[in-house]
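The data below hold one chain only, encoded as structure tokens and taken in the form predicted on its own.
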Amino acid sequence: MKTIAHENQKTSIAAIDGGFSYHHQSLRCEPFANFFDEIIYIRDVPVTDLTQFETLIIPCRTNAFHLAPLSEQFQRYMKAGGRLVVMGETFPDRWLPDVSFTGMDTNFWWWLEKGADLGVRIVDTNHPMSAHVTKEAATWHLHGTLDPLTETQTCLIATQNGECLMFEDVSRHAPGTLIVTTLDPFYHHGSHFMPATTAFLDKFLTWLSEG
């Protein structure tokens, strides 16, 4: 059931609030609050019918310890046709099947070098997401990659070496969809620094809202 209507929204979106200040800021305050039809406190997830939402977002740095007991519920949600979007630093390799993660040392200061390029690439320029999310919007820093991918996982964003930073899987949990990324925009936007992450969320949420 929709409780908030975004003027451009075409699909219902819910997000989980892990109880962190950056989740509160990102999910419940402008400029993004109206993208969400429902904000679900993580301890209320087990008693929530997730199938009423077309898309469910698990924001950055939601505690994997709290997500693990919900794994089967998330998988049933996708099997019922839902789209699960798992953001960075949630370690889905620990609570979802067939998801790999390899951490890396984060270079926060790569941009201080003149002409530096972090190397983020939009892999499939024909994918609907690429109409909104650009290389520039997806560039701030990296925490890890999702390799190796399974046969059903399609890379959407990658490093310059081809390591996956975001994949989409429309088959493993069909008729639902799983999107996983190592990018962590909710954390940085909600913490009031890293302006690129605000630009990313604006474009990423717009794409998700279009279905």
The other form holds:
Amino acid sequence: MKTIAHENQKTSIAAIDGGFSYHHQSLRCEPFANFFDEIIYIRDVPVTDLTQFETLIIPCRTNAFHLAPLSEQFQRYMKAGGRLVVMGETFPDRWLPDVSFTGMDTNFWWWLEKGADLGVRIVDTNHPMSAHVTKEAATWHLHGTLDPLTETQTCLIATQNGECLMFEDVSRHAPGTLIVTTLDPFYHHGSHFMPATTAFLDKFLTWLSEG
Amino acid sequence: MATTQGRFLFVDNTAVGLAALPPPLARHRVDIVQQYEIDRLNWAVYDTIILTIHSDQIHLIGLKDKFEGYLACGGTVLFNGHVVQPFLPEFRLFQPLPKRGRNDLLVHREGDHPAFDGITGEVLSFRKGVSGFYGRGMNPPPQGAIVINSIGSDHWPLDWIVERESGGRIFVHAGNDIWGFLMIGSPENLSHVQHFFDWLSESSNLKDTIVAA
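Having seen the form predicted on its own, could you give me the form predicted in complex with the partner chain?
Okay, now the whole complex, with that chain kicking things off.
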């Protein structure tokens, strides 16, 4: 592992850059650029030793056609102890085993009604993530759910009906970890759209950086 | 009534499927190809190369020479989105508007243009009373560009077109993919999209001799 990570008591984080403008903005520009020890261009992933990073983030909307051939590499990365974080609209149900996904029509307009609540909730208030990520920060809109979960997948963020929007799995790929969400903050923050997604990334990346 | 048959190369870089693609168009052929496959194609048969907000711009940087060759043939590049890798000499880095409140994001028509017949700034500005969908900043244009639509109180150039002496031209829309927003969320506005692609085809400067070759 990188020496610097130990000096600062922070985990090392790498992220994949699909070449999209919104990845560039989210990963390489302030305010979040400092969270990342390495940005790996999508086409360079096959020649990169991922095990040097404790956490690897696949940001929103990375093309699933390009992720599918990397599936074995990602699974080996987790088996070597890495934590893989898979963000929204990347369709991991197509390229990782035992991940379910059901898309939904996105309601972009729910907040126009005064006092409306999208219904997103943080499931386990004792989980370290909940010290940072709040219901408000995780609320903008929904693209789909991850049910049914397997026995090893623990729901961290859910809809008001209990459908899973983010799970963590610390067993299936042990000693590594898999985190999957259908939320798409890198896309919206990087598109200069929807301030809630900026707040979410600030809190979510802070949690991930704590290890 | 348009009689031309346009041919477009739609550069796709998503696994989403139909949602990311333009709606069906009459009289035109749209070849939808995954981005990393476009290197080997002959672009000179296409009236327009269509780039979406999901383009891998790092990859496009590597295709600089191919773009130059295509524009020299009189081709049109339609770029949607925010420039972060200036892969054409006319491009500068995207700048977001400093203030992005409802009224900071008003879209203005800057003059008549055949691609935007019948479309008002009001229509481009709002969806269900919410602004910001059409654009939120600018890709600063080069000298000689014609600004079609602008945004904000300072009228930042949002949609512009620049023509080269070769006949090649570059149409830039600094927002989400233009066909989605010409529909303004309603299938009834499909005619605006059809009209936009009719215009691209009818006004194409693609040199016939090159196409035949």
